[in-house]
Amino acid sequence: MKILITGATSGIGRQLALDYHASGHSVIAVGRSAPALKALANQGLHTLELDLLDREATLRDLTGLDRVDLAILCAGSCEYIDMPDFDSARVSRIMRLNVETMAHSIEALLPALRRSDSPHLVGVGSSAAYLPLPRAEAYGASKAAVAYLMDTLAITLAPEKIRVSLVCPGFVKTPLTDRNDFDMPFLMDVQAASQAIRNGIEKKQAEIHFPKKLTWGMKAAARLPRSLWAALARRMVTS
C-alpha cells in the first residue's frame, strides 16, 4: 500500500509510520519538524516537511500525488482551559490545529485517494469527544468537530467507494500527554495504540476506539441524562 500519515514526527503518527514501513508499505511521513523527518528518512521512509495550517502549501504539495491508498490524519495538539480564565485565543488555536489542518489535508488528498483501487481515509480524533469533560472546552470541542466531519464524510464519500474511519483513542503515552498534570486511567504505550489502529484499519472498522475499558465506559456515560452527567462531572472540578 501507499500510505500517507500526517503528524508523523511524534506520538501516534510517528509510530504508525514506522510500523507500516516495517511491514513493507510505502510510507510518506508528513510533519513540521525537520530533524524528526530526517530521522525517519534515514530509516527509509519518504518524508515531506509541510505546515498543514497553510492551505495553499498543503494543496500544492499533496494534490499532485499520483495515488494514496491509505491516508491517516494524525496532526493535532492539545491545550486545556483553567477557569475562570476562559481563553478564546486558545480555543481558536486548537480548532485550527485539530480541525482546519484536517480539512486542508482532506481537500488536498481526495484526488490521490480517488486514484486508488481501495481508498481509505482515517481521521484521528479522541474519546474526549464522547463526553463534556472539565478543562477540555477547546480540545474536546475540536475533537467533536473531527468526529462529525469524519462521520459525515463516511456518508458523502460512500458513493465513490472511499472508506472512512474515525479513531477515538483514550490516553496514550506521547510527548503531548507527558505534559498532562492529572491521572490518566488506562494509559497505553504508543506501540499498543499503533497496533490497535492498524488492526482496526485492517478490519475496515468505521470507528476504532481503545482502550475498551475506558471507551466503553465513556460511551455508556454519554447515554446518561445531560443533567446527571453534568452533576458527576462537576465533582471532578471540585474534588
Ligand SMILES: NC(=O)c1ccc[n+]([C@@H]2O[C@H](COP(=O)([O-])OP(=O)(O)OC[C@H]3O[C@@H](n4cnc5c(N)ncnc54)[C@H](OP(=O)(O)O)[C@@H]3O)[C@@H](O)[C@H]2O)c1
Contents of the next structure:
Amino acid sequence: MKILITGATSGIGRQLALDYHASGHSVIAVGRSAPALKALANQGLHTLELDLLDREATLRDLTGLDRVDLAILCAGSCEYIDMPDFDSARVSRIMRLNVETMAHSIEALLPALRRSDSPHLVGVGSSAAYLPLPRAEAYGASKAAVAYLMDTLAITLAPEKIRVSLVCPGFVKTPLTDRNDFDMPFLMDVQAASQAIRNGIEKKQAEIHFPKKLTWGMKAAARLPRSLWAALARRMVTS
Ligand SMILES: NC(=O)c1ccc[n+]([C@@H]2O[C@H](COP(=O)([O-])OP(=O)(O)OC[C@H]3O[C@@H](n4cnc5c(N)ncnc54)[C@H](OP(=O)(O)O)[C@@H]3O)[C@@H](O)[C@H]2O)c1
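Moving on from the form predicted on its own, kindly provide the form predicted in complex with this ligand as a structure.
Below is the whole assembly, all chains and molecules, this chain first.
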C-alpha cells in the first residue's frame, strides 16, 4: 500500500509510520520537525516537511501525489483550560491545529485517494470527545468536531467507495501526554496504540477505540443524564 501519515514526526503517527514501513509498505511521513523527518528518511521512509496550518502549502504539496491508498491524519495537539482563566486564544489555537489541519489535509488528499482502487481515510480524534471532561473545553470540542467531520465523510464519501474511519484513543504515552500533570488511567505505550490502530484499519472498522477498558467505560458514562455526569466530574476535579 501507499500510505501517507501526518503527525509522523512524533508519538502515535511516528510509530505508525515506522510499523507500516517495517511491514513493507511505502510510507510518506509528513511533519514539521526537520531533524525528526531526517531520522525517518535515514530509515528509508519518504518524508515531507509541511505545516498543515498553511492551506496553500498543503494543497500545493499533497494535491499532486499520484495515488494514496491509506491516509492517516494524526497531526494535532492538546492544551487545557484552567479556570478561572478562559483563554479564547487557546481555544482558537487548538481548533486550528486539530480541525483546520485535518480539513486542509482532506481537501488536498482526496484527489490522490480517488486514484486508489481501495482508498481509506483515517482521522485521529480522541475518546475525550465522548463526554465533557474537566479542563478539556478546547481539546474536547476540537475532537468532537473531528468526530463529526469523519463520521459525516463516512456517509458522503461512501458512494465513491472511499472508506472513512475515526480513531478514538484513550491515553497513550507520547510527548503530548508527557506534559500531563494528572494520573492517566490505562495509559498505553505507543507500540500497543499503533497495533490497535493497524488492526482496526485492517478490519476496516468505522470507529477504532482503545484501550477498551477505558473507552467502553467512557461510552457508558456518556449515556448518564448530563446533570449526574456533571456532579461526578465535579467530584473528580475537587478530590
Ligand atoms: N497521546 C494520547 O494519549 C492521545 C490520545 C487521544 C488522541 N490523541 C491524538 O493523537 C494525535 C497524535 O498525538 P501524539 O500523542 O502522538 O502527539 P505528539 O507526539 O505531540 O505528535 C503530534 C504530531 O503532530 C504534528 N503536528 C502538530 N502541528 C502540526 C502542523 N501545524 N503541521 C504539521 N504537523 C503538525 C507534530 O509534528 P511536528 O512536531 O513535526 O510539528 C507531531 O508529529 C493527536 O491528534 C492527538 O490529539 C493522542
